[in-house]
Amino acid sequence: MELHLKDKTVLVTAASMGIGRAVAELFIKEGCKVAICSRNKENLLKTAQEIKSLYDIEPLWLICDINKAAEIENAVNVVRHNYGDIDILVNNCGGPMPGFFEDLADEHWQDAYEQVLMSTVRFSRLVLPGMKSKNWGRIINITSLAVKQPVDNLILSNSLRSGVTAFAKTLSNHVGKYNITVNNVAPGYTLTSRLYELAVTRAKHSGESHEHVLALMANDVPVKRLARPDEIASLVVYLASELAAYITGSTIAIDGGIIKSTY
């Protein structure tokens, strides 16, 4: 299947690892000019040699703290001054951390807002005049299962991550003219070192072995395990291709089933 994706610039944002670099890794394979980013150098360093054993290609590494300006605003311009204006990007981030309400403090939800609403904002908006000279673009944001169906215990992540759909959602209605398209992939539970961090802290609240609340995830699942961050990729390359064009504005859930609304 053509996806006429080749030589397209993209940049990945917290690519280290898990979802993130998988994404980066399907890009890869498509031709596109790759760059990643994180504020872990050594994930980075790491990541970048491994993809490049693997297709004798290394992608772009940057150093940035997506929860600061400054370093969001050098990322772009390195990837300009490399690889050109940036056609697709793919705004991911780790979670917050989670908590019940009464366990967070204001600099908690500031961190959060930092890290998950406007890193999406700021990366956006720095991105878009590029897009629009040239009549294309594409703007995915990855998200969670919890902004159709909030988690036990994320309320950082169920709140912030809400506001990127509506910030999408708002976006894609003003740049669809241009022949940009915004739209959010929620991932269910995903086989990544957040989920196993997950997994530690509920297992500590119930006692339980970490091992045994992962399986209990999976049997949560309709189809019975938990999903691989390649296939979250695969959606996430999907819809950045000429053959999803016509998707805009969209949250689509990769899930395995779990969540229990109809839409």
Given for the second form:
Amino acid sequence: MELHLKDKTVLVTAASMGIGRAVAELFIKEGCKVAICSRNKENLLKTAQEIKSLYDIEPLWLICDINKAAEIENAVNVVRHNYGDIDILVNNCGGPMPGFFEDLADEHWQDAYEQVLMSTVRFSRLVLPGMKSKNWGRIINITSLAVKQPVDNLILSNSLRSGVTAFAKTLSNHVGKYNITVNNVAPGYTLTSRLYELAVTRAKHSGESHEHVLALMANDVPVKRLARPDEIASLVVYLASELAAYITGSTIAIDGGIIKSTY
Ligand code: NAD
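For comparison with the form predicted on its own, produce the structure of the form predicted together with ligand NAD.
And the full complex, kicking off with our chain again.
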């Protein structure tokens, strides 16, 4: 299947590991010019080198705390300087702190707001002028099954990602005329360090082992397993392609069927 992505400039945020990294790898395989950013230099460097050894192409890597407006602006400027205007923006972020309502203070809410919603708003604002001038662009936000089915101890994620969902839908209405699509990909349980940490937290509350918690999670999924990060990446890359030009404003779950609702 020809995706027509060769030489597109892609920025994947929060991409030193997990889903973000898998997305970056798949865009590299498609012949894109890929930039990745995250906070942790060691992880970024390791990821960039591993990707280079796999595909003989090193992604442009940038240290950027996506909770900080100035660092976001700097990251976008560096990508532009090296590769030109960004064609495809994948707004990924670290998962906000797990916890129940009583566990969380204002500072935790503020932090999650910056990380989940404002990072999406800020990156999108900075890339849109370039996309409009090319009359083509893709913005894809990684959200969560939590937007369709809130997860009990993830009140920050449940709340802020609904904001991203509404933001994307509204923005898609405004930019469709420039051939820019804006969509959300909502992963289900995907085996990354984030899921591992959630399982450890849940295990502390329930007194079970985290291995048992992970096995219970997999058992809850109709397909009886956790997702692999590359499975989430496949959907992201498809949405970025020319084949998906008529999909916009959508939230597409990739969840092994765990979401119980019919839409
Ligand atoms: P992960 O923990 O494996 O990776 C998160 C990445 O974000 C890392 O590269 C980390 O360095 C980076 N990061 C964290 N905070 C950052 C910051 N302030 N600035 C820059 N980079 C930062 O996570 P993952 O499992 O790949 O999940 C990615 C996203 O998908 C998260 O938002 C997560 O909540 C969501 N999600 C994951 C699952 C799952 O089961 N793994 C399910 C639903 C939704």
